[in-house]
Structure formats: structure tokens, C-alpha cells
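Listed next as C-alpha cells is one chain, alone, in the form predicted alone.
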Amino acid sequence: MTPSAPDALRNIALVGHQGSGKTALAEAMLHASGMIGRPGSVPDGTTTSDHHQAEQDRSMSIFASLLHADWNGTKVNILDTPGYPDFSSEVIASMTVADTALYVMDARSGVEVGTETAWTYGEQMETPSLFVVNHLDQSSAHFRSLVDEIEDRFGAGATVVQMPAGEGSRTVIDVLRMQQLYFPEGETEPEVQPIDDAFQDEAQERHQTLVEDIAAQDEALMETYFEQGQLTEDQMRDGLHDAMLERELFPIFVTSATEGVGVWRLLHFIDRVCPSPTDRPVETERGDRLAPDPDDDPVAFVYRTMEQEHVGEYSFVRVYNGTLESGQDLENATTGATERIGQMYVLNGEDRNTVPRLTAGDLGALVKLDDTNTNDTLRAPDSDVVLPPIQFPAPRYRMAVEATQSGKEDKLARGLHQITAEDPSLSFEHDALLNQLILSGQGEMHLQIAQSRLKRRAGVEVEFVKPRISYRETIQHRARASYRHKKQSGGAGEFADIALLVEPLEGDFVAPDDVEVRGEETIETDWDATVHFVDAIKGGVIDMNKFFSSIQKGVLNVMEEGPVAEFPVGDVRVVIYDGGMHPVDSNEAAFKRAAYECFRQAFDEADPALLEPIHTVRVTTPDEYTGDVISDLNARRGRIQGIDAQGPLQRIRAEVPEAELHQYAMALRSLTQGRGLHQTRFSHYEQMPRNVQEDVVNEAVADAA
């Protein structure tokens, strides 16, 4: 395909709920444009878009697929995105580089959660949008009730451009052109007919509403409408184009993708009305706007990276300025590294065609880039342009990951680095205290796909286990203890005598009458705890210049694996106020041992307790599920902090123990029929109830046995 000028490009993203027909619509677009001879089938695993084995096994989209079609000289880049909520990062990345979002909706099912979620992304990105009501040929399709639902949920800007001529029909009425289009079976182009009398009144009413909706967005068009009582077809197209750019109007189309009904007219609308890259300059990180100019310095943004079998790693790019050519040297704005541009492809799923260049506004794939990842900007070496990174959703689901075979730990670590670089909505961390690798993502299926990618990419099989909780031990009161360490086995012995006072680290230290502060030191531990050491030794009974550090080491050794259940000890104050030493037998090892035992005794006397991590949880749910969500949070020992209304949704804020949030994403999905979403963030540590503490201690003892 010859490189296209920016105004002859259309970048569209097909978004919406799982099963609404996005992949079938993409297939129908390719067929209608002559890119493929016959459309494939999702159930049969033969579509151009869903070409990964995991997608064919599950009969669903998992990865966003880049496709393209030629329509009357306009190159239409099509991003077919998954609808399952675990793969929202694929939707966000695709919508970032698209100029129009097509919200594909099942005429049988109404507004579904996948559509609502994608609509939120579109609002955040200010993406021009239209609705495609699909499956209109089905007898259970309900176009008119769905239009009411669209207007109720997404606003009065939703405006009907097409309507079906009866439920379950192969006929579409175009109320912009006031034509009836019949799509014969097996044909892509329609037969143009006069509108049936049965639909003439409704078509005229919807035409008038469409004209008024368009005119209301532009003063000049409004004056023309008042003067002439009508708008021409060109005026309506131009008005729709401008209103879509401002997100004031959202046209509604109808299709039956699997039957090819309505697709021909939809492609005409995309070509003649939807925004081009020229209409939507990108904002750089410094705040200026970059309009596409093929003759300017090249700027490209990597919105996705993906390993492709037999090819290597694809870097999917949108060229925002200039022209990319093979052999070009560009600078990675993130790393400063120079990348030599090699082969470039335009894609239809896994089918690829080599092209010599990609021009401003276009989408394509690069291969064999050495040091470039998702969210990187590629630019001319003397350029200072940086494009803002995609904001991927925070993880909602986490599991500990382990290699099923010993000795594979290094391969596992390399594999985790690879897949998280490709998919930034995945993240992993090594918890040194718990000795676990934690992999986090958007849901159970997201991690299952990561599991298969680890096997394929890194050659390591893994299993998921429940993450351990990073509890802390603490004390509730002040207590004292003393300990004498004495060891004599011939020759030099060991001797150390020490007395300690311990207390919770709250506020300033108030010294007892028999304690006189001589020096203080605060230490931040590797497990994010603070220890305040106070030197209160009188009369030099212990040489603190010589043994202070040994005493600290002994105490810290206990704190790293606490006396209650071997969890790290939280913030404490340790006062060294008495003791004794021997001129020959006292040494660092003796005082380290004495401090270790003395601190354990004092800790046991200070009413020890366990602290558990508390997370701030924010749940967004339709109002009808609010009561069930709150009841479930209460059952998880959560405390509701507030409830705020946002249109038809409720936002619930709560504080919930981390131990109660394992697999919460799945529970919330079940409670809300898939329409609830949540985010969590660590807040603080808090003492747990005594009965819960007993269970945790017993479990820890059993694990250690």
C-alpha cells in the first residue's frame, strides 16, 4: 500500500464489551474493502484479527490487533481491541493512538460494562466517538430501547444516523441521506430503495432530530437552518465532523457484522466524516501541539510491544510527525540510545507487508529495535520532543509466582522482565522478607495469559500460589528486662550484662526517673520500620563507644524475625540503661547475644501484638449493587469511609485488611455482574483483632514446623 498523506488516513479503535461483535465487524470491514476474499469466523478461529493461539483456544480477543483497509483511496487503520476487563490495557493503548472510537454494542444486550469502561477512557482522552449497534439481524435485537439506554447513559449527544427497518431485518434506513439500504445476502454493497411507508414517519422524525442536533452545535449552521428549514448533505457531514471533534455529537449506526449488513455505509462515513490525524494534533510533554507533517523531523511513539513467533519483537508505533524510513537513525527519548530503523510493516493480524516508509499519522510495526519499549518516543537526534506516556491501570489482582522446577529461578526472573516490558499493566516485585515473587495484573485471566507467555518466551513453567501477608509485630506497653550472658569453656570466655527498656515508638521519649539520656540514634530498617535507640548508661558500666553497635545488631536480629510469629517488628524505642562488662571476657559477640535475649524477654513483657497491612479500597459500581458491595466489604472487616455519586455510578471508599482482599477482583465481578471495578493502595499498619491474631500465629507456627 502506498504511504498516505495524513488527511487520507483514518485511525479507528473498535471498543466495547466482550461478545459485542468487534472482531466480526473488523472482519466485515476487511471483506467489504476487498482486503480479504471471505470473512473468517470467531467460533472457528479463522479471523484475521484473533490469530494468537490463546485467542483461538478461548474464542475471544486477548490482544489488540492492528489491521488496515483501503476505502476509496483512504487508508483505514483498524485497532480491534478485547472486551474482557482483564485486558483493559490493550484498549487504553489502542485508544491512545486512535482518532475515533467505535463503540460496538450488542443490540440484544443493552449497555454493558465493557462499553461503560471504554467510554470512561474515551472521556479521559477526549476521543471522538460513534456507536455501532450490532447484531440487528437477530430477532431479539431491540434497537429503539438501546438508543434510549445510550442517551440515558452517555448523554443527549448520542444522535441516530441509521435505524433498522424492523427487528431482525437486512435493511437499514439512513436518516442522514433519507435512503433505505437493503443488503442482499453475500453482497457488500446495498440496493438503494425508497423508505417503506411503515417507517417513513419515524425516519422523518429522526432526520429532523439529526438536523437539529447538528445545527445546534454551530451558529452558522443554525442560521442556515432557520433561514432554509433544512441542511444539505454536505453541511450535515461537515457539521457532524466538527461536532465529533468537540465530542458534542456521537452518531449511532447499525450493522450485522457477520452478515455484512451496514458495513459498506459505515466505511463511507468513516472515510468522509470521521477525523483524520490532521484534525487531532498531539500534545507533547512540554505542552505544545504537534501537527502531522510528512516533511518535518520524524517523531514516533511506541504504544505497544509484542513478541511474534518467527519474527521477533514488534514495536507497534504511531508516527506523529515526519516520515520513518528504513536505515534511519533515531534517538530514543527515554534512554538516549540510538536506534537504527530496519524493516517496517503494515499489518493485517499476523499477515505483514514490508513498506519502505511510514508517514505522519500512520500506524505500523518496527522490528529488531535494541533498546525500545512501550511508551518510548523515537525522534530525530537533535529533537527535544517527548510524547506523554500511556497511563496504564494499576494492578487489581496479585499472586505469588513460582517455577515448578528448581533451578529455573533465573529464567523466571528474565521472563518476568520480558513480559512486563511488553505489557506495562503487568508488574512484578520480589518481596525479600517473604521470599516471594509477586506478579500483579488486571485479573485471573490476565495472569493465566502471562503464565502461558512465560512458558513460551522464557521456557519456564510456573504455578501461582496465594501471596503471604507482610504482617508486623509490635508492643503495646513499656516493659523492662535484663539478661546476663556468661560463657566459660577454658581460655577467654564471654561476658555481657545488659538491661533494656522497650516501648512503642509514639511521640517523644519521656524518660523514667532512673533513666538519664546520654545519646540517641534512629535507624531505618530494611523492612521500613524505625528503631529509636537511647543510650542511658550511667557511670560507664558498659563501654558504649565499643559495644553500642553490637547491642544494636542483637536487637535488630530479633526485630527481623520477631518473637511472636517471626514477622518483622514494627516501630519501637529501645533504651539501654544498665548492665556490666568484664575487662577480659566482654566482647562484641557477647553483647550482641545478650542484647538479642534481653530484647526478646522485654518484648514478651510489653504485651506483644500483630499489625496487619490496611489498604484503601475504591470501588466503582452501578447504584443497584451498592448495598451488596458494602455488605461484602463489611464482611471483610472493612470500614466504609465514604460514598460519592457519579452519574449512575457510586464510588465507595473503604479501609480493608490486605488479608481480606485476596481475589477480591473476582468476588466484585460476581457481585456486580462484571460492572464493578476497584483500585487498592496500601495505607497503613493496624493492630488486628485478637481472634484473627491467634489464627495467624497458629498458621505461622504450623508453616515453620
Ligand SMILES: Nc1nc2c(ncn2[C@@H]2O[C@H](COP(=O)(O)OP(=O)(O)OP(=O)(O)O)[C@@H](O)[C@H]2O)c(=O)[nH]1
Contents of the next structure:
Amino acid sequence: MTPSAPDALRNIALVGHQGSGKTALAEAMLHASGMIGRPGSVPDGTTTSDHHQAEQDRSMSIFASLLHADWNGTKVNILDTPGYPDFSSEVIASMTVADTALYVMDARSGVEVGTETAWTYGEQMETPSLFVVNHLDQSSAHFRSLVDEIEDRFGAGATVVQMPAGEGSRTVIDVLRMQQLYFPEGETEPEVQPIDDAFQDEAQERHQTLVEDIAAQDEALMETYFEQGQLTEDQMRDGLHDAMLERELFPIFVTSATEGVGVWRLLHFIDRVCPSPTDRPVETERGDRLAPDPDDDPVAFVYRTMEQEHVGEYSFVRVYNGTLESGQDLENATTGATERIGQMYVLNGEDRNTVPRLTAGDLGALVKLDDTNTNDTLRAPDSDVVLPPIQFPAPRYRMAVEATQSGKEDKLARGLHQITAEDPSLSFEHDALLNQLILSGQGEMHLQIAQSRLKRRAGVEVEFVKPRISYRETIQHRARASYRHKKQSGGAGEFADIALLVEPLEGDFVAPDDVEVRGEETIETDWDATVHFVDAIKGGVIDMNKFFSSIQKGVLNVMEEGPVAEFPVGDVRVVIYDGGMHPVDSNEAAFKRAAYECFRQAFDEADPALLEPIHTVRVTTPDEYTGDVISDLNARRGRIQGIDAQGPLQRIRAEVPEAELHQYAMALRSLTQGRGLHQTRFSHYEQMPRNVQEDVVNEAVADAA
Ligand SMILES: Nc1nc2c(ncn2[C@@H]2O[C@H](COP(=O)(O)OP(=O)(O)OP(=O)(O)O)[C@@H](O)[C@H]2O)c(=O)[nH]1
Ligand SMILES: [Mg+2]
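Show the same protein again, this time as the form predicted in complex with this ligand rather than the form predicted alone.
Whole complex next, starting from this chain.
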């Protein structure tokens, strides 16, 4: 295919609920445009788009595929996205580089949560959109009520361009051109027929509505319409084009993807009406608008990075300006690195064709560049254009990951770096305190896929275990203790005497009568605890210049693995108020030791307790599930902080112990039929109920044994 001018390009994203028929529709588009012979099928695992083994095993899309069709000289880039909620980052990335979103729906189930989620992305990105009511062969009877439902959820801008003609038929009526289209089995092009009498009235009425909807968007068109009582086909097309760009109108189409019904007409519409890259200049970080011009300096944006089996890694790009050519030196605006563009491809799933150049507006893949990742802008060396990064969803689901074989830790770390660099909605961290590698993603399936990718890419088998909870130990009131460390056998002895006062760190130090503050030091520990050390040594009974830091070390040693169950100790104040030295035998080791023992004793006297991490959880759910979500949060020892209505949704804010949030994403999904979403963030530590504390301590003691 020769490079296309920007206005001869269409970038469309197929989005929507799982199983609505996006992949089947993409396959049908490739077939209708002559890119492939016989269309493959999802159940057989033979579609162009679902080419990964993991997708074929599950008969579902997991990764967004890039496909393209040549339609009368227009290059239609098709981004087929997965509907399963764990893979929303693929949808977000694809929609970022698409100029039109096609919301594919199953006529039998109508508007579903996947449709709604993708719709919110489209609203944020202001993507021109249309609806495709699919599975027409299985249910055309619901079309009319479905149109009402679409208008209900997405506004009156939804307007019918195509309607079914009869139950389960191969015929659709195009109410823009007022034609009946019959799609013979095995053929891609329809036969144009006069509209059946049975559908004349409805077709007329819908045509009228469409004309009025279009005219209402534009004053000049409105005038023409009043003068002539009609709009020409060209006027309707242009009007629709503009109204789609403004997100005023959202055309509704019908298809049966597996039967090839309606697909030809949909492609025709995409070519003739849908926006091209020329219509949609991109906004740069600086707020300028950049329109595609193949002769300008090149600017490209990496919207995803993905490894292709047997091939290596690809950077998927949209060229926003100029022309990308193999051998060209470009600057990575994020890293500052100079990158030489290597092989470039246009793709149809797994099939690739090398191209010498990619022009402004086009989508393609580059052999991954060394210093370039998702969200990076590539530009001419003297340019200052930066494109805004994609905001990927924050992780909702975390698990500790362990290599099943020992000695594979390095491989595991490398593998985790690789897969998280490719998928920005996946992240990992090594929690030094818990001594666990934590992998966070969007859900159970997301992590399962990560597991198989780690095996394939890094050759390391892993298993997931429940992440440990980072409890803290604390004390509940002030207490004192003293300790004398003395070892005098033979030669040099050891001697240190010390008296400590400990208390929870709340507010300023209120010294008791017998204590006088001489100096102080505040230390932040590796586990984010604050320790306020107070030197209240009178008359130099301990040489604090010499021994303050040894005393601190002794205390911090205890705090790192607390006396209750070896959890780190949280914020405390430690006052050194008395003690004694020996002129010869006192040394640093002796004071460290004495402080260690003394602190343990004082801690025990101060009524120690466990603190647990509390998270702020924000749940967004359709109102009908509010009651269930709240009682579930209560059952998780959660405290509801507030409930706000947001349109048809409710936002619930609650404080919930981290220990009760394990796999909450999955629980919420099943509570709300997949329509609830949540975010959680660490808020603070809090004392836990006695019975829960006992369980935790018993478990920790058993683990340590
Ligand atoms: N009868 C009929 N079956 C269809 C139609 N469209 C898709 N299917 C079937 O419905 C199932 C789901 O279709 P897919 O194309 O995989 O749906 P999808 O939207 O890509 O699903 P995800 O990628 O998992 O989100 C498959 O078995 C398809 O063969 C249709 O119009 N009619
Ligand atoms: Mg699919």
C-alpha cells in the first residue's frame, strides 16, 4: 500500500462490552474490503485480530490489535480492543490514537457496562463516535427498544442511520440514502432493493428524524432544509461529518458481523463520513494544535509497546506530523535520546508488511527502539513538540509474586521490568519490609496473563500468594524501665546503665517533674516511623556526646522487629533520663545492648498493641447496587465516610482495613455485575480490634516458628 494522505486515512477503534462482536466485526471488515479471503472465526481461534495463543485459548481478546483495510483508496486502520475490564489500558491507548470510536453492542443485551466504561473514555477524549448494534441475526426484534436505551444512556444525539428489516434477516435499510440493502450469503457487496412496503413508514419517519437531527446542528443547513424541505445526500453527509466531530450526533448502525450483514455499508460510511486525521489536530503539551502535514517535521507518539511472538518487540506509533522514514534520526522528547528508526511495519494482527515510511495520521509499528517506551514522543531533533502522555488506570489488584524455583530471582526481576514497561497498567515493587515482590494490575485475569508472559519472555515460572500486611506495633501510654548491662569476667568488662521513658508520639513532650530536657533528635526510620529521642541526662551520668547514637541504635534495633510479633514499631518518643557509666568498662556496644533491653522492657510496660493499615476506598457504582456495596464494606470492618450522587451513579467513600481488601476488585465486580469501580489509597494506621489482633499475632508467631 502506498502511503496515504492524511485525509485518506481513517483510524477507528472498536470498543465495548466483552463478546459484543468487535473481533468478528474487524474480521468482517477485512473480508468486506478484500484484505482476507474467507473470514476466520473467534470460536475456532482463526481471526486475524485474536492471534495470541492466550486469546485463542479463551476465545476472547486480551490485547488491542492493529489491523488495516484498503477501502477504495482510503486506508482504514482498525484497532480491535478487548472488552474484558482487566484490559482497559488497551482500550484507553487505542482510543487515544483513534479518530472515531465504534461502540459495538450485542443487540440481545443492549447497553452493558463495557459500553458505558468505554463511553466515559470517549467523553474524556472527545472522540467522535458511532454505535454498532451487532448480533442482528440473533435479535433484530429488540432494535427499537435498544435505540431508546441508547438515547437514554448517551443522549439524544444518537441517531439511526441504519435499521433492520425484519427478524433475523440479511437485509438492512439505510435511512440516509433510503435504500434497502440485501446482503447475499457469501457475498460482501449488498444488492440494492426498493424498501419493502412493510418498512416504508418507519424508514420514512427515521429518514425525517435524521434529516432534522442533521439540520438542527447547523444554521445554514437548517435554512436550506426550510427552503427546500429536504437535504441532499451530500449535505447530509457533510452535516453528519461535522456533527460527529462536534460530538453532537452519534450515528447508529446495525450489523451481523459473523454473517457479513451491514459491514460493507459501515465501511462505506467510515470512508465517506467519519473524521480523518486532518479533522482532528492533536493538542500538544503546550496546548498548541498540531495538524498532520506529511511535509512537515516528523512527530510520532508511542501509544503502546508489545512483544510479538517470534519477532521481538514493537513500538506502536501514531504519526502526528511529517513522515517517518527508516534510517531517520529522531529525538525521544522524554529521554532526550537520539533514536534511529529501523524497520517499520503496517500490520494485520500477526501479519506484517515492511514499509519505507509512515505519513502523518497513520498508525504502524516500529521495531522497538532502545530508549523508547510507551507514552514517549519522537520528533525531529530541533523540534520542541511533546504530546501529552496517556493516563493509564491505577492498579486495583495486588498479589505477591514468587518464583517457584529458587535461584531465579534475578530472572524474575528482569522479567517484571520487561512486562511492566510494556503494560503501564501493571506495576511491581519490592517491599523490603514485607520482603515480597508485589505485582499490581487490574484484576485476576490481568495477573494470570502476566504470569504466562513471565514464563514465555523471561523463562521464569511464578506463583501468586496473598501479600503480607504491613502491621505496626505501638504502645498505648507512658512507661518507664531501667536496665543495667554488666559483664566483668577476666580482662576488659562491659558496663552500661540506663533508664528510659517511652510514650506514644502524640503532640509535644510534656516532661514529668523529675525530667529535664537537655537535647533532642528526631529520626525517620526506613518504615516511615518517627522516633523522637530526648536527652534528659542530668549531671553527665552518661556521656551523651559519646553514647547517644549507640543508645539510639539499640532502640531502633528493637523497633525494626517489634516485641509483640516482630512487626516494625510505629511512632514513639524515647526519653533517656538516667543511668550510669563505668570509667573503664563503658563502651558503645554496652550502651547499645542496655538500650535494647531497656526499651523492650519499657515497651512491654506500656501496654503494646498492633496497628493496621487503613485505606480510603472510593467506590463508584450504579445506584441500584449502593445498598449491597455498603453492607459488604461494613462486613469488611469498613466505615462509610460519605455517599454522593453523581448522575445515575453513587460515589461511596469509606475507610477500610487493608487486611479486608484482598481481592476486593473481584468482589465488587460480582456485587455490581461488573459496573462498580474502585480506587484505594493508603490513609493511616489504626489500632485494631482485640480479637483480630490476636489472630494476627498467633499467625505471625506460627509463621516465625
Ligand atoms: N450469531 C452471531 N454471532 C456473533 C456475531 N458477532 C460476533 N458473534 C460471536 O460472538 C462471540 C463473541 O464475538 P467476538 O467478536 O469475540 O466479541 P468481542 O467483542 O471481540 O469480544 P472481546 O474481545 O472478548 O471483548 C463469538 O463467538 C463470535 O463468533 C453476530 O453478529 N452474530
Ligand atoms: Mg475481541
